[in-house]
Amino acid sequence: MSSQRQLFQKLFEDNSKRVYHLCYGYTGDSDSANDLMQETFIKVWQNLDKFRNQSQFSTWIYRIAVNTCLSYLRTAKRRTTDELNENIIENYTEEPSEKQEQIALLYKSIAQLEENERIIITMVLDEVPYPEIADVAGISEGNLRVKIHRIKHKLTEIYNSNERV
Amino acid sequence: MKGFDEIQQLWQGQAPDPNVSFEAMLMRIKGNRSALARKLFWQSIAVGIGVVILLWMCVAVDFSTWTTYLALVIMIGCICYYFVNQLSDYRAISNSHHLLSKPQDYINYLKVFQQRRNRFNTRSYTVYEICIAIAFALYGVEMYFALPLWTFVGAIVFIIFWFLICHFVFMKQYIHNENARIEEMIDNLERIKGQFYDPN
């Protein structure tokens, strides 16, 4: 039971910020995200004997953690991208800085992207592997790549096309 | 202007963290399986409550007819295929083989999870429905040699009316309802499944 508990706090302290993040970008808004996180994180607890003999244990968090924001879909009220970019909006009138504000611009955009676009990009802004993204996504990684490409792009032009607004 | 190098950095060095801690969760995990435990352990009260509450009717009760006893039987075996169907489900749709699947393949697997819910909420509670009604139907049959005749009647045409309003008012508008709502969860999965779709 310690052991178990000291991996779970391992796997949680080594992945619950990329986890966030990925929840974050998917959803659009922080309460939402760390319920999502939560989540995946109590699914990655019963799951942590089946674990053990994987090498790669993100790889397995990230899938539950995209399964879990699918799954989040299925069940969320549908909210359009307006009521979603309201929300990050929301999340960061507080403490208003420039900085803050490009953030909530970069969610704004993400929150403009297809759902697997958000997924892939989340994990590519967090320098994830392209292998693994590849393994999480379920697809090969030379689709990937062109997926990526192209995402990048619609991101960047997205983003500046906010900015100017 | 931005290129993507600077959009990366600007990700990078954002503030918001989860503001959960481990110790939190771990609090939670706690919580989130007594909860479902709870949940499951009043539902296996309240269905063992009324199956013994039917047995004890069997046994203590001296009915006049068989078709009394039969009707027992059927509710009691109504009683137990809705739970038997209900802890499936939560059995199924905690089931963590699925969640460690390729996106495609649990997006599959959601669809047909509704598809059975679906199903379960619409025809299979038809058939409860009828198996109810037959249990009432046969439960009449006792009614009609111990109550007095106007008395029976009432009873009947008021089952009757209750049986009719369920059906066609409360049944349709729920199966409409139902139907809508797993309509577009599953509109909403094969566009996400169409999104994973990988030619190569």
Second form
Amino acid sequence: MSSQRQLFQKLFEDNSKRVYHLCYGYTGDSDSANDLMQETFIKVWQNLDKFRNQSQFSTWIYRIAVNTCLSYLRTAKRRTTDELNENIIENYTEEPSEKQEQIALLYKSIAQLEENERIIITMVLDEVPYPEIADVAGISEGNLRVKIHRIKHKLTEIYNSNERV
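Same protein, different form: I have the form predicted together with the partner chain, so give me the form predicted on its own.
No partner chains or extra molecules come along with it, only the chain itself.
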């Protein structure tokens, strides 16, 4: 197996879960999230030789995933994520557990955040190190900590208002 192929395999194993969560946060749909994750890693494979070591691989992959998701949302002209998430929750066939309902409500709440807030909070939930999140977001680590605090507060308010609906 070539070293590039081994590297790609490792990158996929190390990052696919995070990329899926990010994509799911944008789409609210597991099939679309899987498609976008695959599209992201196709782009990673196609551009692996162009990686310039100016950031960590995971940061680079996250940027590709964000751009892939944004492109998808622009070109697909989908209904708003709110409507999509509500339909997914309403059309869920089996009786969801309380935890599943809480997770669905959390993703619905995240979908109501602004784009940069969604990116940051998704990476926090995926336990991406703060320096890496700051790099992806293009802000200082100190500014990031303030933003995370504000995002958590805003997300709590959104979650609680959605819970009452």
